[in-house]
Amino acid sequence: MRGPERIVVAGASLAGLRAAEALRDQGFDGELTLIGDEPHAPYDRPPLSKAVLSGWLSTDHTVLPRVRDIGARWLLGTPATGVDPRTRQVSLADGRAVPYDRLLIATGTRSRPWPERQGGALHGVHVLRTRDDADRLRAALAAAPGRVLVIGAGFTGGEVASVCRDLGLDVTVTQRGDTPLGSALGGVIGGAAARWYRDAGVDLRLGTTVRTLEGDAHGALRRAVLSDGSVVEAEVAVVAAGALANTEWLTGSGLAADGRGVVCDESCRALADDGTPLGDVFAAGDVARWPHPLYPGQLLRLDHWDNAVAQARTAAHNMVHASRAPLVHRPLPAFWSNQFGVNLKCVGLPALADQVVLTQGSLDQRQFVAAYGRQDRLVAAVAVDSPRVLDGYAALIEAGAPFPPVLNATDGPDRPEPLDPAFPRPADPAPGLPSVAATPSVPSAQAVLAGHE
């Protein structure tokens, strides 16, 4: 059978350009086309949050090295603004259209926006998500300002705070939860992490929101009134609030996607809104929801470095070989932070978790593995300091072991205690922020969204 001859990536990042690198290893020779949004090359994202803001590294070293030469043909700078699957073809912010035989999606997410009407244009309020993002922080934190606001206590929020403290600026970071890394890890870690937090200065308001942000006569932010009345006198504010996937451009394409991502099978096929897989269009990467053998009954977004690399890989083969028994996308999710002087890292799930049990270490010497379980089976581990140990973890999970895990580690407790992990309870979006649109009648399966690198 004649395979494709025109291929179109959506999306110029991460994942679109090794799935770009995939295709041609796979033997693809026809025409290859990439659109980006932005103008760049594609780049390393992980660094923006720690060594760029830093200082230690500019932006121009975060590109992507390039693995092979794809032999494509670049539209950066240029969205997507739609997509037709009956005549197969990309519409472009310019007015071009691009056909294309198979496309991949892969347009990633952006950053939550703070509400221009509570004081989301004001000079000093940042979102970090692009390199130019980090550019515009990186310049706002070297001017030096007097105290930064950071919006959330996820992993991005503690990433730059713990810069911030780095270099030696005053920090403020607010969380509607009760833990830092709440909704990620759960209350039992998110506890320990709150020391962190603490113990490098950070002023760190929990079960707070912020109401408002206040500039002064020039548009400059000045101040922030918080949900207990309060107000935080600041002159920088990043809103680490979470991501939105970047799916506006597919609305009345026919395809299933919404602000949460875009939903695929578990070949990364995607699916048109009655639930039937296309045969001509992926995704992959940071905007594709899809079913993972391991955890039944949900769809997953992962907005992680290692799963927009293989699934990318995955999307390739099954672009090219779509007459042959397609691959199916099973990777462990895994991620990892550096904030506060500490290395987290963790495989699975932990959010799908109802325990977990410290299996090695102590919390108080910010050295230790805990186990997450759901239903008496093992779904995730998180390591503070101990990376080496996960691959065991992994290893477990994916054989899936019983919970809590049999380990007989010589740093281990006596008596292993599961507890109740202490996730968040669902609620409502921050005063303002825009809530997440219902996905149309497709899967009926939940939604279980994890980001970092």
Given for the second form:
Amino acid sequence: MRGPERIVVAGASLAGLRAAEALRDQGFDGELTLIGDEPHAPYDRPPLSKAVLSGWLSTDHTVLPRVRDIGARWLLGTPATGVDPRTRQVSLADGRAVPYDRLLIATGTRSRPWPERQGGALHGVHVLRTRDDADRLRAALAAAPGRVLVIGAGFTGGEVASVCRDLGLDVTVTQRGDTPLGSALGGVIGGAAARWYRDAGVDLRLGTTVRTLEGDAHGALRRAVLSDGSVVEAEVAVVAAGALANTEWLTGSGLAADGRGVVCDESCRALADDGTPLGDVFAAGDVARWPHPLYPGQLLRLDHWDNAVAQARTAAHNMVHASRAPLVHRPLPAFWSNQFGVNLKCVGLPALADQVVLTQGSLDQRQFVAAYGRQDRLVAAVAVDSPRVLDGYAALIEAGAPFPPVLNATDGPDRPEPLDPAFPRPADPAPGLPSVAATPSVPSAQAVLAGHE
Amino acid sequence: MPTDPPPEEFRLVVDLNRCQSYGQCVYAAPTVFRFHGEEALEYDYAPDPRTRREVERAAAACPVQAILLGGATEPAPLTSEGAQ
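For comparison with the form predicted on its own, kindly provide the form predicted together with the partner chain.
First the chain shown before, then all remaining chains and molecules of the complex.
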């Protein structure tokens, strides 16, 4: 049987680029087209909220290396607006149609915007997802605003607030939950993160939301009214309230897709509305939701850098080798963040846990490791300023090791003291996150949507 | 005196999940890599082409092999083909 002759990759960021390279590695020698809504060559997003905002790196220095020649046709600055799986054509915003034999959906996510009726259109209100967002926000911070308001204390919100303090800017952060990072890591570790914020001089308002943003006669942001009635004067606001999947262009295609992502199977084949996998449409990266074999009973979507790379490679393999047994995408989730002078790394899925235990160091010191358990099995670990220990935890998680783990670490506690990890209850969704119809046995599954690099 | 042609630009990326902050790259190519805080590595994806040899040494010296250098020879993609 002959392989595909025309492959279209919709999405020209990390997943799209690495998929295109993997398709050539897998021997695909047909016509390859990459479609991107942004006008830029593929670039990396993690530095945008860190080295770019601080002014150390300009956005043209975030362009990703291309690891091999791919001989592709690049359609940049031209969003895909639709797909017809029956005629196998992707339509573009400029009216063109691009035919395919295989399609990869890698259109990623975008920042959830602030509602216009609550001041979202005011000058000075920012989101941070793209290169252009970062250039605009960097310019706004470089103009030395009197105060910056950050809405949401997740990973992006923390990184932005951290850079603001490094720049000497006053910053207020609002967070709906009781701690920063609560939906991703729970309130125990989030409580330690709250101290990082306050030690850095951030005005952290927990259990607080923004009611409305208000501007002056020229439409420039001047203040925010918070849920407790207090007023914060700020000229710059950064909305860091989660992400929405870029799936509108799939409306009417018959694919199982909504604001939470496009559903695919464990071999990255996209599903139709009725749950049947399509043989010629695949998905990878931030936009994909799939049943991870390690986490039965739910669909995962991971906003993680290494997931984008790994899922792109798996999808590419399965797109080219349709007659072979498909590869299954079952990575151990991993991400990292740098904020307030600490490096935080995570493996596994903390949001699934029913227990957490400190295994190394101390929460009061800015150097510790915590392990997460679910039903007496180790499911995740978080390492703060301890980047060299996680490989060992990852191996234990993959081996299904018992919780609490037996480590014999020299900097471990005398006796492990497991705690309730204090994840937000399902009735209190994290700020900006959609409420997800999760399997009841996994109450905080929506939290895993709030991933990071 | 004949002069050497200008060195070609190159790109790199670091897998920061894999990175364990050993810092060998910071010693090998200090204008390209730096620590922000104790353990947070930052780096330039498109450094001065004259640092290429240093960066290649950094990539070779990385204990966890987290540094990936570009290998493509074709030109970088541009906004093209009838896009505005």
